[in-house]
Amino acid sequence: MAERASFLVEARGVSVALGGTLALDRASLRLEPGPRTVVLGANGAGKSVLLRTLHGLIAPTAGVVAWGDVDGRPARQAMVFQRPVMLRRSALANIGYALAVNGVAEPQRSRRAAAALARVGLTALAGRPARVLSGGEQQRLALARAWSLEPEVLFLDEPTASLDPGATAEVERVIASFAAEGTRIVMTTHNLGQARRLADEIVFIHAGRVTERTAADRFFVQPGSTEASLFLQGEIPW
């Protein structure tokens, strides 16, 4: 009997060319169940491209993205973006639509949508049009919509970049609670304080290549490359 994979998703020598620019250059990264991963790097380093490629939104120009079968099947996954797309319907219906598209039938769909809203503290806004919610509320709704799909891996691309400190704290609380319940978190951020608060490990990407992967506490004290050290000192443009 073939041995089951011990990873959820893996990039193997992945390159991505976008508009004549090599956004990823033979990047390799294996994500196992467990730690919260924060991807750091300067502007244009390839952080968002890496997440979108792992998620399946971008096809590699070269290399392979492979999904493991920890439980005998590919891992479930979802992604939340910096600016979530809200449909022209209520907060509750936004979640219900995502569940319907993913084949969840009634009455389970209604139960899961309501539970997801409660999970992020938005039950009172269930009937409100999603597009009139505040930025922080919309991001929590996007997280609820992703969580309702029961992902094993949740990719988050700059999920608090445009939010004020209070809304950021609410979103961070939700992310931490998802991770505590077993969802594998992989996120990018420009906020080093946020990376310190949320990361178990840091993946550092430079010029499209994954150059370092280490425990978060070690990275911030003793980065393993000159590029990472300069980045932490603010000497590489964000």
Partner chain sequence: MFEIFASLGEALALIGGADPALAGIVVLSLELSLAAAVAGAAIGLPLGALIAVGRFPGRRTLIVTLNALLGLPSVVVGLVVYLLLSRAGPLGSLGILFTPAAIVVAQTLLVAPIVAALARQVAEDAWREYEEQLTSLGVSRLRAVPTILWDARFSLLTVVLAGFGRAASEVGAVMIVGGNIDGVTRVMTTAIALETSKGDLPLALALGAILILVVLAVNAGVFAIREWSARRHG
Contents of the next structure:
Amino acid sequence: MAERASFLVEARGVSVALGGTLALDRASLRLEPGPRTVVLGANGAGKSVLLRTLHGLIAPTAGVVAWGDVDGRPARQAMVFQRPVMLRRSALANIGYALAVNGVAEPQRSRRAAAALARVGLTALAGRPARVLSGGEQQRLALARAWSLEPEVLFLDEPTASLDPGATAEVERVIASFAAEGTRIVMTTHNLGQARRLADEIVFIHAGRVTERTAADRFFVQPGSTEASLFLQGEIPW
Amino acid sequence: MFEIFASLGEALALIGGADPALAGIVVLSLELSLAAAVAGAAIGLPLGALIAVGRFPGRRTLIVTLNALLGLPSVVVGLVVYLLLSRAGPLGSLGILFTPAAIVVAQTLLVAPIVAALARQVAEDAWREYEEQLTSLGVSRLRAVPTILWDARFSLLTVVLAGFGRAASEVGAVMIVGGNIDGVTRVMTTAIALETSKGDLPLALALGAILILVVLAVNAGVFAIREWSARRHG
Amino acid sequence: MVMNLPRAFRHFGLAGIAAAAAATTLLAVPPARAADRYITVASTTSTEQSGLFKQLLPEFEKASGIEARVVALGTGQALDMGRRGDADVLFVHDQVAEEKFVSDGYGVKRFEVMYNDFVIVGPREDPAKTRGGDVVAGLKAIAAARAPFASRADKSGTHAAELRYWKAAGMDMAKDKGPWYRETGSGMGPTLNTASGMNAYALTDRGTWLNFKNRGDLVILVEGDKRLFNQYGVMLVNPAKHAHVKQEAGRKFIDWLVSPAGQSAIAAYKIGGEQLFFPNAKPGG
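Having seen the form predicted on its own, the form predicted together with the partner chain:
Every component of the complex follows; first up is the chain already shown.
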């Protein structure tokens, strides 16, 4: 469905100053429909800020973020955070809330919320208060909530960083299946194994700048910059 | 010290005696304080959440003012409401001075700032947690207000209880705008003041003990509900 | 119900919450207890605290079907309430101020209803040697001994009377008061509580005193002086000034108070066998 757009979202020379330091420094990145992108970089390199700026949570100090059109409207987007924030209501109602806010009326709202829960295998927990679910279940619920909004682009900021290996595998499986359906995945991770498993391409970011964009299979064998190869060796280059 | 124990005994005797006049006063106190707590919450909760979530000029001034209003002297509120509701005042045509409605108005004015100030803190904490997620979902700040109020409902219940406590313990304003009319606007606190005036300190203290018991019972009930549902909802 | 609330929020938002709260408020506020027919009577704390109204009002209500709601204040405040139009009838005891109230056009006509008397109470040992039947001599003795004296100082009828007695004793309390003269600025009861706590002298009406329980060491020391008689008057607030005054019901209350039925009800009120108020309505006011 997204095939007609030449690009979904683009950052052009985006700088973001946070508390006096430059978190993003003239970063540029154009995301076309298609591959799964994993943003890598050292702590503090600006990965999360990049995602938040693209998503619209942080306003650029300089430069622009532009959204491409899909079917004559701006591309839809959603974001999943490291720690899911669930409202004090049932799992199903959490999805219903997101749909209601985005103008989805009944009866579609209930239908889509139930479908989203089924999509991540949480149907059995639909009536359970969301905040008493386990970390993994909450993250899957967050994925379902994001998915229910039918985003063309889904940002994920360290979605498994707080999860145990079992829950991590579940979440990865859900992300992969979203991608297979055509949702554009843009995620950050600290987990290089996860990056290998999920990435089609790697965007490497260093000191607030996008320094490299390489197909994943090549990046892990032959990174294009010294910083990236040092990063892959597990060394901090400063 | 002996007098206090004697009063407790008298309080128990009063409760056991199920005096209808006393029961009427207790029920009226509860009704009016609950009404004021509800009305104060209807004003204070949205106001507090709006201030917590909103970004507008004068917000800091508003917060400082609101916090200062926590110490609003009830006698001043009573006087202002009296002058407003007096026949010679701007709202005199309502004819509600010296009626229970006047008491609720005065109590609401005392309760609303407390609820607003405390709700602001609760809502601000909640907003810190939710801001990114809600913004990501496309929730406007205005739309976030009811969401946050509902999500912080267990904490806010305590806030409303604080408002109820202020209303129930209020005497200065209630005396002025209610007039302490027997059977009409005589509530626990003004009855206590009256018995104190009559020098019947043991009876006054006994009424005080009953007031504390009633407030305690309301608090315990709400606390139990809160604990139960908070455990269910996490 | 609790589980349905989120839905209510979604559908009605804040307006719904506010409406629900308003509805709750209206439901919680009980309607006027008795009949719609009631009058507001501004009276004095001493009358209320003597317990007289508990005896009087039910009888009036039975005879007329009208509920009389009493707001008890100092006479000064009660007169002010009348001036503002917040009462229908005034039942107070400061003849000079009452007559001015009527001549200023705020009241229709003043009727005398009853009198009681003031007494001076003080410590049983009576260090200032006031005991007797002469109020002026008693006050002079208190001032001479600089013995603690608790004054209402609240512009009430009792306070006005006290100042008149001091004047008769040759003292202007605005100038001549010393640290022994303690102004409580409160009602009769609180002032007696203060006097009892400090073992001070005080001027009080007999009714409040007889009904007062926290006497401590205080006893009646001066009584029976003709000058200590305390006349009560009743007035309808002038409907020409305040159109909402319930003049018909108010007049009924006044008529009943000065009628034989009302007068005998006043005479019948006793505490410990002692009559507190002496009816003295004159026919035709």
